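A single chain, nothing else alongside it, follows as structure tokens in the form predicted alone.
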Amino acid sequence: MQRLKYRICSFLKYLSLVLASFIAIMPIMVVFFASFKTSKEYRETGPLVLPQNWLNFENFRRAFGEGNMLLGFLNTAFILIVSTVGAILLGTMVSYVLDRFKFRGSKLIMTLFLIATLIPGITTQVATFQIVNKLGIYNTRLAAIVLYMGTDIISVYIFLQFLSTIPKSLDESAMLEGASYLTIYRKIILPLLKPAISTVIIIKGVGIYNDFYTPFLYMPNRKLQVISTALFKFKGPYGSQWEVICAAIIIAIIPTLLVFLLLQKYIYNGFTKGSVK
């Protein structure tokens, strides 16, 4: 009796998984499917049915060059590099002042941060248009890049909780050898906080890399056009050519499985650290 009891639960435990798996792929088939799928045949044949010509890269040639893609690679990089970094410093700045430094307001500036957090993004989207059309950034790329540098509470936090296992007593031996503020934090808090900077970089990287509300909104220039916005050319008044959409995701997607696979080690190492501190 015993041992069929430990056989069902060690079915209903593959079991689980396996379903669990199939749910997370199913998408990805769907979309991949698709892509090799002529209009007709998209149309007529059902989401889970094979393609009849796996060589059928036409799908592929019109996302990639009437979609302009290679653009919004460029596009893309340019942003989400010079946002990420821009991110970090600021990000490691504040949590630098924070955690380093006390002085009155310091527990009601956490809390504005944290208010800010709690209001639904949508509803500050008027007055942020606002600002950045009164700025004179609209249109342009570096509209997006202000906007993805904005100081996020989830960073700030992260850096804090790792600044605050850095001993006090490094800061305190660099002032005696004469360094100033600037140098403690460029020479020792900057290299200690490097696991909490993989994190933040993985979790900043895979928002700007998938955001399409901000570059669509921000950014209405077609030679401003990154990856999330290139896919929407394909979708129109008349209809979707939803079969080279999904050919575009499955090359939108080749960037970021590359970097996943080159990189897992240190997204692993960086989200296990940053969910231990």
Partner chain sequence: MFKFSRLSYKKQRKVIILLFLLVPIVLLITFSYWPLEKMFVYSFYKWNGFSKHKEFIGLNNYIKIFTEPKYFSVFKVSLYYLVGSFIQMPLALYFATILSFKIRGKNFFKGVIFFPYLLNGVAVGFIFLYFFKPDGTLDTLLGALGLNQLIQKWIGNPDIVNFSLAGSSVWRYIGFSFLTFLGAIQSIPSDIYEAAEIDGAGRWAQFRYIIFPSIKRIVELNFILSIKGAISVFEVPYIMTQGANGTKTFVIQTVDAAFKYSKFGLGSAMAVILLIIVVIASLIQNFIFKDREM
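So the form predicted alone is up there; where is the form predicted in complex with the partner chain?
No partner chains or extra molecules come along with it, only the chain itself.
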């Protein structure tokens, strides 16, 4: 009897997992199928039918070319790299100073960063837009870069958290050997912050790659399109050509999938460490 109950429980457990996986994968899977279908085939077969020819890359060619997705990737990569590097440099610098030096105003600065976490970026966009405009960086890549760098307070928290676990005696013994504060930051603090840095890279990277709002609002120029906005442009004119849109979706997803498969372990760590704080 006990055994039977155990078996049923186990069966239900796996059933629920298989069902959940089906629900998670299926919406993406059908898009994948459609991306290989010819337009005639797309019209005549249902979404669940497999494509006849898995090597029909025509839709991908069209999506990539007509959607100018290479430009999207280049812009995304540029913005992502510059703002992530910038955010990490600025974040580690602020946290180093705030954690290691106590000075007049250090409490105030800490509080300023703290309160800023309470302000969700999306609520202040209307006014931020005016400021970006005034600074003359509207419709430049710089707009997105400074916004990603400037509003990043979460990374400061992650760095502060890690810094408090690095013993101050390390700094002190380096000082005995005559190292400057700059050297201490570069040669001791930065290397020891590596796990925190990888966490921030992952969280920021995912956030920037997937962000739609910032580029959509601040960089409407066609030449500045990123992956999100490139994809969004398919909406109107391709309304009836779902097979091309589907190829574009898959093109946008591929980098995410690759990074996920390669860095799975770090991604899990990054998110649990970053979100719980």
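Residue numbers count along the first chain shown, from 1. Please read these numbers as outputs of a predicted model, since none were measured by experiment. Rigid core: the largest C-alpha set superposing within 1.5 Å between the two forms.
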Quick check on Gly136: with the core superposed, does its CA move 2 angstroms or more between these two forms? no
Open item on the list: So, superposing on the core, is the move of Gly207 at the CA at least 2 angstroms between these two forms?
Closed with: no
Given a superposition on the rigid core, I'd like a yes or no on whether Lys223 shifts its C-alpha by 2 Å or more between these two forms.
no
